[in-house]
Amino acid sequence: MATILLTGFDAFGGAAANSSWDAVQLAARDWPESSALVTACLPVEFGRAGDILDDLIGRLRPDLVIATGVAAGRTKVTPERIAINLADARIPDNAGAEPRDEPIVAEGPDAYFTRLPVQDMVERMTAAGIPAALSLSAGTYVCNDTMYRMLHSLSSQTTLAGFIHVPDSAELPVASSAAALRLALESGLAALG
């Protein structure tokens, strides 16, 4: 049985909720028992979110990891192709950190590419009528920081892992984002064979 880890983030920037965590919880409801799905809500904090995710990966040893975050202003679900080694915050994180032009991992590579089958994920989402597109930028905030740290820690392993941004619930209903995440999970499981 495959083990899946699906994460979202807690609220930040004055918002009452985070659509990524709402979508994760909804996507996990009634998940089939043919695979073990573990969910977690990460803090919107540089470094700490990645450390918590790394600890979860070490304990669970999942076959598939999809971390999610909300992307304000986007109207489509966007699997991310690339995480870059740059932390550059436009607003402080929930612990007050506001890094500017800093590497995430000193001496780390400039970027990591996702290990998820992102083309297939987007095709499944659009076929289901959910607005979706590939994204070439996870930004420079905590989402990118978490994706980069995750892929860096998994660089010597074969775990399928990556990141998906969902729109804020004002742009796309949480139910649609949750349906997209379920399709992404199905795509990832299919890629595992």
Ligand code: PCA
Given for the second form:
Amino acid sequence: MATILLTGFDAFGGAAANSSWDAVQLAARDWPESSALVTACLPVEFGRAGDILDDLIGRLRPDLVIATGVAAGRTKVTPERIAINLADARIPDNAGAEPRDEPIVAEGPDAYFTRLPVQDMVERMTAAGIPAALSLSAGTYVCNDTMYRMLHSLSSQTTLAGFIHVPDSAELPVASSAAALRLALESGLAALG
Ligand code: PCA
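Moving from the form predicted on its own, what structure would you give for the form predicted in complex with this ligand?
Zooming out: every chain and molecule, the one shown earlier first.
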């Protein structure tokens, strides 16, 4: 049986909630027992979110990992293709850190591409009537930091892992983001074979 890890983020930047965690919880509701779905909410902190995710991956040994975060201003669900080795915060994270123009991993590669079937995910979401598009940038804040650290530590492993940004609930209802995440998980499971 496949094990899946699906994460969202805490609220940050003065917001009361984070639509990614709301969508993750809704997506996990009544998940079929043919695969084991574990969810977690990560802190919006450079480095620490990636460390917690690393620890979860080490303990659960999931076959598929999808981390999610909210992307303010985006109106579509956007699977991320690529994580870059750059931390450049526009606001302090929840621990007060505000890195500027720093590499995430010194001497690390400039970028990692996800091996998630992101094209198929977008097709499934679009076919279901959910606004979705591929994204070429997860930004330079905590989401990109977490995606980069995850792909860096999994670089020699076969685990399918990646990141999806969802819109804020003001732009897209959480139920739609949750439905999109379920389709993404189904797509990932299909790719596992
Ligand atoms: N979005 C932020 C960090 C946490 C979240 O949900 C980002 O896009 O980096």
